[in-house]
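A single chain comes next, written as structure tokens; it is the form predicted alone.
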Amino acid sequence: MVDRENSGLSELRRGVLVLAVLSRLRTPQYGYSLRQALAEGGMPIEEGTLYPLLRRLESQGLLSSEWNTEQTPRRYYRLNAEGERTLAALTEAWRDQVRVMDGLLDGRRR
């Protein structure tokens, strides 16, 4: 038997899973950092989604990503500027569609 709650739950995460690692790479982040600034903020992942996650959205031109092998060689991502405007993008349908579930939610029209 499905347990519908938690796969309500995975299929809501899953959606909103790049908008917030995209917001988390304002700044450069390692894989490691990434995960610990999402889960900080709510938003645990496991390495297993993250690290393909971030090489689909490189491919897909919204991220740039250097090795820093100063001490511990680490990957270090970071949004470049297709990756800001994607940012800004979505954020607003975001924000949009937050304004329509309330209503909805609330039983309100729009």
Given for the second form:
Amino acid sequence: MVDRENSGLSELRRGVLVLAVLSRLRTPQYGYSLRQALAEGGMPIEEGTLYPLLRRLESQGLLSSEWNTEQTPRRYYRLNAEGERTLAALTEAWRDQVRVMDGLLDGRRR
Amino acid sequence: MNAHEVIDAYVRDVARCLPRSRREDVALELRSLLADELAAKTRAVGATADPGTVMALLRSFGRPAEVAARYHQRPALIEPAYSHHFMIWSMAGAITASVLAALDPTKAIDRGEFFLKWLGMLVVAFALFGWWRRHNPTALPWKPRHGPERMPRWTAGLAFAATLALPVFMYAAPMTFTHTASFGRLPVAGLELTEAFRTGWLRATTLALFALLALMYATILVQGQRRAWIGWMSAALHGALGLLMVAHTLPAAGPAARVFASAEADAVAAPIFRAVGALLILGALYDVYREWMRITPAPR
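To complete the pair, please output the form predicted in complex with its partner chain; the form predicted alone was given just before.
Every chain and every other molecule in the complex is listed next, the one we just looked at coming first.
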């Protein structure tokens, strides 16, 4: 039962992963700092999932990145214009989904 | 190996699985990320980085090939969606190899070699098909097909007529058949049957089964569909006829298996009987597969 709940929760979180990541990249972040920011916001993500996801979002044209070599060399990611547009669209879609799901769940209770 | 050497080894193994153009870039970033993770872990427990801590971190990260797949998904040689089809075709090849090898009196067919060649061809064919599908995702859209119960009356009628004209007529009276089919141009003297064969059990049984096969097609013609029991009957008839065809070439079947009076005609006919037998047995196995896979989505 617990396994099933965990598996269901993982599925739910996987669906909103991209939105969560985009929401934290209005300011530049490197991999580990982003992971920390997400964990502090209540969305812990495994490192092996998050770092490749950043590269995928960049290759999809939603993020820009640059190396900062002033101290420890790190790659910083941030939203570009296309990423901003996508974040806005996904945020709207998410809020619609929340309304829809609330309606469904409330209907079940009745 | 110290902690950083372990990280370098891991990063190398990940990068090796990536396209050459992305290796350096991903390796550099991954190394930096792992160093950050390691530093955070050691800070949390107030210890220094040791290989054991690094190995625990890397285990949670995943095996290098799996991590590389998250960075760059390579297409599968055999698409997961088609692995079932691949298995079915592989098994069909294994069964065909076994039937052909068992019926080959010269033992020239090596079952293992045949099967490995078949598997190789299948892998190439599925890989090419997958590549083509990825480049033409909208080509060859799905189209509805009839189930195994569908056999149009005209097909059943044709099968009935063909069964009477070819196997039954040809088998019952080979001389008359050849004379008629060649408009009297071919010599038929060599096709005279031996007395033992003409009056023996093998010929009588084979003729009876051919007649039953014709009767089966006549039943489909009348009913307008190929019901499940007919499918199983078809499998049984084809299988039995296949074995009988092979028996025509086996000395163990006795004098009844010596078909033609002419030894030369017998020598020519033997491989034909075996080939027809193999085809009939494979056809029977296909019938069994079709009936075993028969799905009736609509309620009966």
